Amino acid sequence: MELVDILTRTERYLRDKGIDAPRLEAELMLGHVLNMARMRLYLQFDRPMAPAELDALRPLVLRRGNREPLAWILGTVGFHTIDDLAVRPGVLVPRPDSEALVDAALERLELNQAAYIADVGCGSGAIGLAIAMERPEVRVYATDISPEALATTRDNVARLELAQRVAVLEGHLLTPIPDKRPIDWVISNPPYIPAGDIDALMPEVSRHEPRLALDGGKDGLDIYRELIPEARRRARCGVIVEVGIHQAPGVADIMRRAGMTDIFTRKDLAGIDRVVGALTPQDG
């Protein structure tokens, strides 16, 4: 069978399974198997597919048909200025929405000024590593309680050659960072989906992504109630967090009650308040 026939059949199969962009995803999976850029696929439509290539493609297509996240299947995803961030099953796939969190942090980190960042609930490491790539003076503590997440972050630290500036630490919130270590900013994309809403999400999320990285309790704000007061005590500059739809006022109130000041928000590309931040009072 020729390449164009495989693409057409794969596209049809993915469409029947409810995939929103079946042609694009068929091209990405085929390009992954053939180690070929999408443009080259179009230049070789009449190329015959070898049996071994078809055998390599079939399980990937079946996994996607089961609505497993495409990023897990391909093994990497683009995020902010990182073209190939490693991701794997058991670890939340970074979303474009989270780039607003990176941008909000970068706005508050002066160029050529050293700073210590705690990326709490680091997952794949996307947030902290994207900041580190843009600010060579920044040092990052990446913390998580998930072994899969920590392994993925370590993989990305090595891939991006950031081992001298990023420490990957196992533990809850800021606990694994020794008290004597300075923290300027606490940055986090914590679990914030209300527990009762998870099962109604798209299958890629509800059936596959780890609940540990999704479940924010009854109203989605459980982790903020714990993290923000802790960040208030330890962060010399402040805290910046990602939030869900309609959660910005609630998170801002938690920051206010914790005694933080100069609360601000930032919208994502869809115009949704996606980021909330605040400063630590200079007197404490």
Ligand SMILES: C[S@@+](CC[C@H](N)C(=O)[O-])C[C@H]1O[C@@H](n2cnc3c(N)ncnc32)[C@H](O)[C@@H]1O
The other form holds:
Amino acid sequence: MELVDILTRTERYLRDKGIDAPRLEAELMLGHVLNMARMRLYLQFDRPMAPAELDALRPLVLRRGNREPLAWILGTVGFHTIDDLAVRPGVLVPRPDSEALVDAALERLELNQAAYIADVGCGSGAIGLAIAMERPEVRVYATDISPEALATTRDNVARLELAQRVAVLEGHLLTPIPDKRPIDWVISNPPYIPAGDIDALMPEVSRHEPRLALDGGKDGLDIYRELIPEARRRARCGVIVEVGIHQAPGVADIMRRAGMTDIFTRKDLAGIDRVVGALTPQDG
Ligand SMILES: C[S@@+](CC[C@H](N)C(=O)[O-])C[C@H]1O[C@@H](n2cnc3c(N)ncnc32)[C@H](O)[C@@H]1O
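Take the protein just shown as the form predicted alone and give its structure as the form predicted together with the named molecule.
Every chain and every other molecule in the complex is listed next, the one we just looked at coming first.
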């Protein structure tokens, strides 16, 4: 069979399985197996497919038909200025929306100024590593309670050659960072989906992504209630977090009650309030 036939069959299969962009995804998977840029596929439509290539492609297409996230299958995803961040089953796929959190943090981290940031719930490492790539003076503590997440972050730290500036630590919220270590900013994209909403989400999320990365308790705000007072106590500059839709006022209120000042929000590309931040009062 020729490449074009495989592409057409794969596209049809993925469409039947409810995938939104079946042609694009078929091209990405085929390109991945053949180690070929998508555009080059078009120049090789009549190229015969070898049995070994078909054997490599088939399980990937079946996994996608089962609605596993495409990024897990391809093994990498683009995030902010990082072209190929490693991701794998068991670890949340970083979302384009979260780039707003990175940008909000970069706005507050002055160029050429040393700073320590804690990326709490680091997952693949997306947030903290994207910040570290843009700010060579910044040091990052990346924390998570999921061993799969920590292993993925460690992979990405090695791939991006950031081991000198990023410490990957296992534990609950800020607890793995020793008390004597300085923290300037606490940055976090924590689990924030109300527990009762998860089953209604798209299958890639509800059936595959880890609950630990999604479930924010009854109203989605459980982690903020614990993390923000803790950040107020330990962060010298402030805290910046990603929030779910309609959660910004509730999270701003938690910051206010914790005694933080200068609360701000930032929208994502869809115009939704996606980031809330606040400063630690300097009088202690
Ligand atoms: C929404 S995901 C975000 C992952 C990554 N920061 C990103 O933006 O792609 C939340 C992460 O928080 C981690 N997590 C959940 N509860 C935690 C806790 N109590 N302490 C530290 N990390 C936690 C999960 O394992 C998951 O990796």
